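A single chain comes next, written as structure tokens; it is the form predicted alone.
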Amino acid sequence: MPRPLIYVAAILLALTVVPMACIVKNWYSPVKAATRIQIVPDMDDQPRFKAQTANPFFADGRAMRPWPAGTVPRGMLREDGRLYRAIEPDSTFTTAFPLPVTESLLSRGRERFDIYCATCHGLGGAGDGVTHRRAEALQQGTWTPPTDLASETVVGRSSGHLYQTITNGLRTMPAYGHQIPPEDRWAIVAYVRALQRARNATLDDVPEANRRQLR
């Protein structure tokens, strides 16, 4: 082979490592500030509004767009009617839990508990929380009195109703499904069923084993 080509040959060979080795320099070279070489910066750089901002395209005059009539986001379309709404196929308050009534989900019902009804309701739920309290110090005649959880009324109330009142609110007392998640809702409802059989508790309703310590 004549030495001109072998010359042309070797530097044709060196180029293909170029490519490589611009690679690997860049795959373990640390993150730098600066912007990459940008061969197509279309998809990069390009008009676009801001959140928050106007857009005089659209009618309404906004840049961010709402969400078409039942949009329901990837993973949560919610189809268990007793666990997410607390309803039976026929609309009626569900009366049975649509989770497995553990010591774990009454322990965070009553973290739960604590944290959201407390206040209001008390630790005990017989309507003598600290904000109960305060607003009768106050005396200013406005203040409506939490409901006893224990009450006739209450304890008659199927665990759907329950569920509904923590995620809608009634009458003067604010709704929280936008602060609790329905597991924690349910988990809430658990545990104020076991204050309510607290209150309501006989000798009997205690194992033998442990009568003694109450005596």
Ligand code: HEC
The other form holds:
Amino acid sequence: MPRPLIYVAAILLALTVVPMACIVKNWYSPVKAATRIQIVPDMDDQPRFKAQTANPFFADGRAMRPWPAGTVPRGMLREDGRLYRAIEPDSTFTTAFPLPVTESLLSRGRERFDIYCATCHGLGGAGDGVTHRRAEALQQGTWTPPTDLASETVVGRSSGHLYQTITNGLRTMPAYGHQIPPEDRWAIVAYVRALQRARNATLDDVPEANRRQLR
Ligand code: HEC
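The form predicted in complex with ligand HEC is what I need now, so please give it after the form predicted alone.
Next comes the full complex, and the chain you just saw is listed first.
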């Protein structure tokens, strides 16, 4: 390559690299008195306070403002303690169902149970779900078997108690309140009751006409 051409190439290179380098340097250097070069300003300059910082403007010295007392986000008013928290006004567990127990509630409950609970508790609630069987096979010694949902203890629990167990979990059982909406939790409780009834059924529960088929 002829020498002059190399000089020209070097000058051209310097001319392209130097301005870019200046822009990049300006872009990343902390804010100075001089205005930064902003190719894409987006929302770079917003008057705002950083989270978790002190701020002498407010009496309590915090930049983050607490909600005014009694604030309820839109659509989040959950006044009905029975439906949402399964507690009575005197703070005891609700025993009555806050929703009408219909066939569609039960089938919804069955569907949700099969999705969320059966993996551990088994489709019939006997505590023999696939997760349980796998954990038993691994023999790691750390697995707590899921409770049989038709056991006397669980049958004796109030419906509100069962709702709370789904909402908040229990010992080694995880909480499902963040995944299952309140109405579905009640649907699951209703279905658990149906499972308990079915698994503890006696001959008297079978209609007269069908008893013959059992024998
Ligand atoms: C990841 C496995 C797992 C899933 C999923 C699961 N459970 Fe459990 N559940 C357990 C275990 C383990 C226990 C026993 C906890 C203990 O005694 O430490 C338990 C206990 C319970 C009990 C007995 C509570 C008591 O009062 O003694 C109920 C009722 C129950 N689960 C209901 C449910 C329902 C309803 C679902 C579905 C929404 C569900 N569980 C999902 C593992 C699970």
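Remember, predicted model here, so these are calculated numbers, not experimental data. Between two forms, the rigid core is defined as the largest C-alpha subset superposing within 1.5 Å. Residue numbers count along the first chain shown, from 1.
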* Please say whether, between the two forms, the C-alpha of Glu152 moves by 2 Å or more once the core is aligned. => no
* Superpose on the rigid core, then tell me if the C-alpha of Cys22 is displaced by 2 angstroms or more between the two forms. => yes
* Please check if Lys50 moves between the two forms, taking a CA shift of 2 Å or more relative to the superposed core as movement. => yes
